[in-house]
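Only one chain is included here, represented as structure tokens and corresponding to the form predicted alone.
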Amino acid sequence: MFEDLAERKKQARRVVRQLKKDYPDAECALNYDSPFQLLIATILSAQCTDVRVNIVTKDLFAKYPDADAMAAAPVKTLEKIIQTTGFFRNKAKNIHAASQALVDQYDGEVPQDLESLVELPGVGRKTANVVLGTAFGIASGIVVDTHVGRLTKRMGLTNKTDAVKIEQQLLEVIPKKEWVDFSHRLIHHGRAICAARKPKCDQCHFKKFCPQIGVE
């Protein structure tokens, strides 16, 4: 990692600038029609690919499109629908409980603040940041998924492994106006070029300034 904060900020500017050039229209890969649906899809995306989640939510949201419908659904039925996303029993319990909480406390609407969101069952800081940034355009933080964690370490922006600590280091160097798009763009770059095992460094526009930390 670039140890000096000024150097890290300089590196962050390079990364942000190149991401904007390479992925100007990057968006969230999850399919949704409402903040509620994005919330549920994000909960389901834990330890699961976005492609798989989108397949599952197509049926799930057709039957239970909003918090009222999801809260009224039998948990066992939810388990069957989301089974292929992994950890399905815990996820079914959480999406049911979160939906019930939304109905009871917020008239079925998704609250637009971090503190309220993270109190919902199954919702951590990452999920809250996804919903606030993507559904509402509120820059509450930086979403740190496996791609963001891996790439920012490779590029010298962090030396942490814990998502919360990685986010804290990124918040120091990424301008707030870039927080939401930064994650979307970095995730696209991780999928297209900077893979975990065999990154395509020879095709990468970042190679002129990327220290390639951890790349063999």
The other form holds:
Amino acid sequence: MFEDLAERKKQARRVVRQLKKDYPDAECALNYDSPFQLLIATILSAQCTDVRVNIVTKDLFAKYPDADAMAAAPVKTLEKIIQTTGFFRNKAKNIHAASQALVDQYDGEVPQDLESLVELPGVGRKTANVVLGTAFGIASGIVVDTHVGRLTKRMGLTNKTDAVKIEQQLLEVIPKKEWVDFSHRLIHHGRAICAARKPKCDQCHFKKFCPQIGVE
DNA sequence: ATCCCGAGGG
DNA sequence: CCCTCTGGAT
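Please show me the structure of the same protein in the form predicted together with the DNA, now that we have looked at it in the form predicted alone.
Below, the chain from earlier opens the complete complex, with every other chain and molecule after it.
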């Protein structure tokens, strides 16, 4: 990592500039028609590709499009529909309980602040930041998923492993107006070029200023 | 064998 | 800090 904060900020500016150049229109890859659906899709995305989440949510949202319908669904039925996303018992229990909490406490709507979102079962900082940033356009933090964690470490913007600590270090060097797009663009770059196993460094436009920490 | 837009519990 | 939950793709 770049030890000096000023150096880290300089590196952050290079990264943000290149991200804008390479991925000007990066957006959320999960399919949804409402904040509620984005919330559920994001809960399902834990340790699962967005492609598979979209396959599952097509059926799930056709049957249970909103919090009222999802809260009324049998958990066993939810388990069957979302089975292929992995962790399906926990996820089914959580999306059912979270939907019930939305009905009970928020009249079926999704709250627009981080503290309320994180209290919902199955919703952590990452999921809450996705919903706030993408569905509501509220920059309350930076989404740190497996891609953002891996790429920011390789690019020298953090030396941490814990997602919350990575986010703290990123918040120091990324301007607030960039927070939402920063994650989306990094995630696209992580899938297309800077993959976990076989990063395509020969095709990477970030190579000229990438310390390549963690890449063999 | 490792990774995928994690969260909760110990 | 650690562990567990889980299936599909490569």
